[in-house]
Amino acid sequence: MQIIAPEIERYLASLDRSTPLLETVAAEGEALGLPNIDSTVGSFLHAMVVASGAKSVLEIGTANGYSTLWMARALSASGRLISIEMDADRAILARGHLAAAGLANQVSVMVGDAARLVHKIAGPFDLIFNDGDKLQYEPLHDRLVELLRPGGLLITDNVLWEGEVVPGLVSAPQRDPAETAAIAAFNTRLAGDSRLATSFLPVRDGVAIAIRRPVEAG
């Protein structure tokens, strides 16, 4: 189901600020088949982490560097990034486009499950990008909110699934049940999170944006 006008997305991609090497992942991304973001979430989050000031990101789910790559430029020089993928292919995919941009200093890609990954990275984050395994979105939450430092970001896609977190919205559901009521589920948790404020953004497929709240002295 399409979420907004498909010539709304055409217009709002055509002001974003591209480059070559971006459109070449972009291109060998949608040839792969892989589950990228577009480049007005890549917009989206390369203003995150200019607007946080973020020095130190973490990013679930990689792919070939998409993503990736739109954060990573937003970096100061003193930036770093730690990007999380599970398929060993994809990941030197990405390795090779942040060397391409000149960004191999600055961004590691580690290969493995994130749910076992997150509990040997040590924070805290400025922002944290969630965009991968969506049965993993709900078990990996606590961990990832831990993880940011009060004030921190923590940016999930994928929120609005194409509508099928909606109950009966779509007449002919496309994606996998399992998939579509963990998204619901998780969808609940971060809505009542009260170490959060959130918002809800229906950009593309959906794109949810926490921010982790001062802790209170006891």
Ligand SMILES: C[S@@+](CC[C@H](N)C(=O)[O-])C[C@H]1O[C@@H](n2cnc3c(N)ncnc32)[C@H](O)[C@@H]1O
The other form holds:
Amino acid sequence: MQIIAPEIERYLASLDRSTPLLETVAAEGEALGLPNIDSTVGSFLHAMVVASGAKSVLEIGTANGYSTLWMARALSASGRLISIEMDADRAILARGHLAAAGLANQVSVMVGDAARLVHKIAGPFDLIFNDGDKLQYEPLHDRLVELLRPGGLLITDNVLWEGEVVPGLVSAPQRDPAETAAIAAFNTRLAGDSRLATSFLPVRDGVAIAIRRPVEAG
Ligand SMILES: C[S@@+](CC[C@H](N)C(=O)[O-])C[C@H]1O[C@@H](n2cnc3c(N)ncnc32)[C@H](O)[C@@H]1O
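The block above covers the form predicted alone; next, return the form predicted together with the ligand.
Below is the whole assembly, all chains and molecules, this chain first.
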């Protein structure tokens, strides 16, 4: 189920400030069947990197680097981004695109399981974008909050899962029920996490933005 009317998605896309490289990477993702974000979410991520003045960004789920490029383009010269991807071939594609954008020195793509790698990297991060394995959203949650600086942003994609997280809404669900249940459980956890100020946005497939409170509520 498409949450936003296609005409509105097309209109929003027409307003986005994409680039020929981003369009090439999006087309590559489509040809390979990769579940990339779209330019509307890309613009949103870009704006959040700028708004937060992020100098250190962590991404989980690089694929071929489309979302990575949207965020990395917003970094200042001293900004750094680490992106984690399990699939080595996708990581190679992403590195190539980042090099083409002149961003290779600012971005490292780590290959491996995020569940392991998030314990090998040191924070704090100003912004974390989680678009990896949906079954890992909840298990990784505490570690990602720990890696976030106070005031930092945790942005999570696919929180509406084509409407399937809403019980009974979709008559013929297409998604893996285990992933749907995992996202629904994560959403409940995120909404109830007093360390964070969270907002769920019905953009594309649903994006949650959570700000780590500077002073943690008791
Ligand atoms: C939704 S795609 C990411 C799309 C990308 N953020 C974009 O919009 O351009 C999710 C990616 O996470 C990767 N992935 C899945 N499980 C993972 C894991 N346990 N650790 C690291 N990456 C994983 C997949 O290989 C896939 O490329």
